[in-house]
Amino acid sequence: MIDALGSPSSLLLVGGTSDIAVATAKRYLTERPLRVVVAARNTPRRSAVATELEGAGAQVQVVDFDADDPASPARMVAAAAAGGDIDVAVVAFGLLGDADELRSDADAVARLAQVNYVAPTVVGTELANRLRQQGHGVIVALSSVAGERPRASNFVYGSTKAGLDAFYSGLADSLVGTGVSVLVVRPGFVRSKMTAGLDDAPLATTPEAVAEAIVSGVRKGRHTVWVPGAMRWVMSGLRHTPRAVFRKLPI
C-alpha cells in the first residue's frame, strides 16, 4: 500500500530498462526501501538495472516482458502480482523510430504502432483488471507532448502517442470509484538513450526531472503532468495554431 506520506511499498516498471523507469525507482528509493519489479526483455541491460537497483536498496524481482508478444502482458502482470500487491505501475516502454523510414515503410509503421500503442493498451487493461481486484494502486503512463498535435517531422510517432494518451485518459475515467487511478505523463524532449545523437529541442528535460514529476503527481493524485510544466502552455498554443501556419513552423 501507499503509506500516509505517499510512498509506495512496491513498484512495477514495465519497460524497466528505460532511463525514466530507472530514475523513478531511484527517486522512490530515496524515501524508503521497496520491492521493484523490473519487467523487460532478458538482456544484459536488464541484469545491470536489477543490480543497480539492488545496490540502491530495492528488493528486485525480474520478470519477462516483450511488447511484440501479444500474450506477454497477461503473463507479465500475473508474475509481477505473484510477489504481492502492485502499488504503482509505470508503463515506460516505447520506440522513437526513424522518421524518414516511417514515411514509406509500412512494416516499420506496424512495428511502431504495436510497441507504442497496441502493447501499452493491452498492458493497461491487464493492470487495471489486477489493480481493481486489489482495490488500490496507481498506473503511470508515459505519453509525450508529441501526441498533442503530431508534426510532419514525426507524425507516425506522434500519432501513436496520441492514441496511448487517449486510451489512458479514458481508462482513468473508467476507474473512478474503484480505488485505482491513472497518471498520464507528457514529457517534452528527454535526454536519454532513446534520443541519443539527436539535437536538444527547446525545454529539453532529463529522466530525473520526469521521475520527480511522477513521484509528485502520484502523491498529489494528479491525472496529468507536463514535464517541464511550461510545455503545457507551449503545446496549448501549438494545438490552436491554424494549420496553414502550423505547417510552416520549423518543428
Given for the second form:
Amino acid sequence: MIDALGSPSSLLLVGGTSDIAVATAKRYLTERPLRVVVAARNTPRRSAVATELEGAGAQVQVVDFDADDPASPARMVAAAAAGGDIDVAVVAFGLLGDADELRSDADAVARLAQVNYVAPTVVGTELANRLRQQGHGVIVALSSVAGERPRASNFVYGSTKAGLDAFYSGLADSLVGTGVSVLVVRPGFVRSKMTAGLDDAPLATTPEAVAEAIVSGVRKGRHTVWVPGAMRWVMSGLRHTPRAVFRKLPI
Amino acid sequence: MPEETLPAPHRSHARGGPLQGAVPLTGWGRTAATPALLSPVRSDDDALAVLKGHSPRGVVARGLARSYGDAAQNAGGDVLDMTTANQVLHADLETGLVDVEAGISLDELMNRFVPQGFFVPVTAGTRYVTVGGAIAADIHGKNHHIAGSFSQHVRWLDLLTADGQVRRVSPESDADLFWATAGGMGLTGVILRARVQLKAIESSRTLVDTDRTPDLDSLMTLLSETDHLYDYSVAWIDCVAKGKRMGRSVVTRGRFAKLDELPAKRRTDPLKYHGSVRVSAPDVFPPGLLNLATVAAFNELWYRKAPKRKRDQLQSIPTFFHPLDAVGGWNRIYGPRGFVQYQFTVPFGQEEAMREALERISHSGTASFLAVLKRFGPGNPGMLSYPSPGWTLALDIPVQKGLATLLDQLDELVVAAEGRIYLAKDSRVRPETFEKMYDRLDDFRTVRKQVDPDGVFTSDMARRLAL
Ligand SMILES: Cc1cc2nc3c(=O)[nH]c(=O)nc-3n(C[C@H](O)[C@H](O)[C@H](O)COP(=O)(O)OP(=O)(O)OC[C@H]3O[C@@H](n4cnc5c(N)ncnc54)[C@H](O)[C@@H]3O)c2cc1C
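Could I have the structure of this protein in the form predicted together with the partner chain, to go alongside the form predicted on its own above?
Full assembly next; the chain just shown is listed first.
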C-alpha cells in the first residue's frame, strides 16, 4: 500500500536496469526499505542492479522481461504480483535508436516501434488489469519531451514516445474511480547510458533528477511531470512555434 | 451513514474488470483513499452473505470511520458497513449490562442510557464511534488510569469468523480469541454483538478541576502526583511553544457529580442529557489556512484564556468529554491533502524520550493544534491493544513536505524508548518498525492464522503493515 504520506512499500521496475529505474529505486530507498521487483532481460547488468539495490536496503526479486517478446508482459506482471501488491510500477524501458539508421531502415523503425510503443502499451494494459483488481497503485510511464513535437533529428523516437504518452494519458482517464492512477513523466535530455556519447541538449537533466520528480509526483498524486520543471513551458512554446520556424531551430 | 436503502452492489470480480459499485473510502484523516464494495449490514445473514461471496481481496468491517488511517478500508475488496446494525437488544438497568449490536454508536448509547443513570465505561475524544470500532481498537479514554480500556468492560462478543460460524467469545471462554479481537482491528472477524458493562452515574454533570502548567516538567509532576484522585484526566499541550514554555498545558480532571453535589435547581432532573448541537464545518477551506502563525496565535489565546487554577466547575458531558464533536466534519479544515494523527506512548521512566519528541515536534515547524497528553494505567492482555503504563501523546499534523521523515525519526525514538504507536491513529508507520513495538504481534498472528487461515479478513492497514 502507498501510505498516507505517499510512501510505497513495493516498487516494480519494468526495464529495471535503466538508469532512471535504478535511480528511482535508490531514491525511495533513501527513505525506507522496500520490496523492489527488477523486471529485465537476464543479463549481468540485471544481477549487478539487484546486488546494488539489495545493498541499498531493498528486498529484491528479479523477474524476466523482454520487450521483444509479445508474451513477456503478461508473464512478467503475474510473476511480479505473485509476491504481493504492486504499489508503484515504473515503465522505464526504451531505446533511443540510431537516428541516421532510422531515417531509412524500415526494420530498425519496426523494432523501435515495438520496444518503445507496442511493448509499453501491452505492459500498461497488463499492469492496469492487475492494479485495477488490487484497487490501488500508481503506474509511472517514462515518456519524453521528444514526443511533444517530434523533430527531424529524431522523429522516429519522438513518434514512439508520442504514442506512448497518448496511451498512458488516456489510460489515466480510463482508470478514474478504480483507485489506480498514472503518472506520465516527460524528461528532457537525460544524461545516462542511453545517451552516452551524445551532446547535451539545452535543459539536460539526470536520472537522479527524474527519480526525484517521480517520487514527488507520486507523493502529490500528480498526473504529469516535466523534468526539469521548466521544460513544461519550453515545450508549450515549441508546440506553438510555426512549422517553418520550428524546422530551422537547432534542436 | 446511508439511511436510504442501497441497492445490493453488483459484484464483478472478473479478471481486470472494474469493481462495479465500488466507492472510495478513507479514514478520518482523509488520506490514501481506496475503492471498495460497501455493503450495509443489518443482520447476521447480511454479513454472512458478503463473507460467502467475498471478493478475492477479502473483507473488513467498518464502523463510523473515526480511525484516522486505513484500518477500515479494503482496496478492491469488500467492506461491511456496520452502522446499520445499531440496535439495543437487551438492557438490565439493575446491573448496567447492555447487549447491543456492534454498529451502535457511543453517542446513541449515551442518548439512551445517560437519562437512565448510566454512562459508557470508556469514551474516546469523540462519541461518534461504534461499539465494534471501540472493541476492535480497544479504545481508551480519560479514565484509562482508573478503568483501563474499552474491552475490559466487554463481557462477551459475538464474532463471525472466516468459517461462517458465529462464536460467542468471552475472556473466560476463549481468552486468546477475545484478546486477539480486542485491539485486533477487525482482522479476526466481524463483531456482531457485544455485552457491555455500563457505568452507574448519579448525574449527567461532571465536576472539573482545571490547572495550567507552564512547562512539561510541571505537567508531568502534577499528573504523577494527583491523577489518582480523579476518575478522568487529560492535558492539552501547546505543541508550538518552544524553549522554556515547551509543554505548557491546560489540565482538566474530574469525575461525575453526585446528586447532592448539584445545585438545588438541577437536582430535579439530574440526568438530563442532550448531545451538543452540531454545526457543520464549511466544505471548502483555503489551503494554508492552518499555518504556523495562525496556529501559534490560536494556541496562545487558548492558553491565556484557561484559568490558572479552578476547582469543582460543573460541566456537561459534551463539554468535558467531547469538545471536538461540537463542530461536525472538522477534519475538512486540514484541506484536500488531509492530515495524520501521530499518537505514541513511552513507558514511565522514559520521560526524556517524551521531552525529546516534543522538542522535535515543536522545532519541526509543523503546524499542529493542541496535542493531548495522558498518563496510562496498567495495560491488558490485548495482543495489539495500545495502552500500556506510561505517557501517551497525540497530535494532528496536516500532510506536508518532510512529514514522512519526521515521523519515521520519531518512531525510532519511540522504539528506542520501548514505546509504541496506536494503530487506530496510524496511516504511515513502517512494518518493520511496527514489529518492534508490539511484542505480542506473533501471538496475534498465530490466533489469526487459526481462525482465518486464508486471511479472508484483511484491510489496507493489514496489507501495509503485513499484520
Ligand atoms: C476526534 C477523534 C478523537 C478520538 N479520540 C480517541 C481517544 O480518546 N481514545 C481512543 O482510543 N481512540 C480515539 N479515537 C479513535 C477512535 O476511537 C477509534 O479509531 C475507533 O476504532 C473508531 O471507531 P469506528 O466505529 O469509527 O471504527 P472504524 O474507524 O470504522 O474502524 C476501526 C477499526 O475497527 C474495526 N471494526 C469496526 N467495526 C467492527 C466490527 N463490528 N467488527 C470487527 N471490527 C470492526 C475496523 O475494521 C477497523 O479496523 C478518536 C478518533 C477521533 C476522530
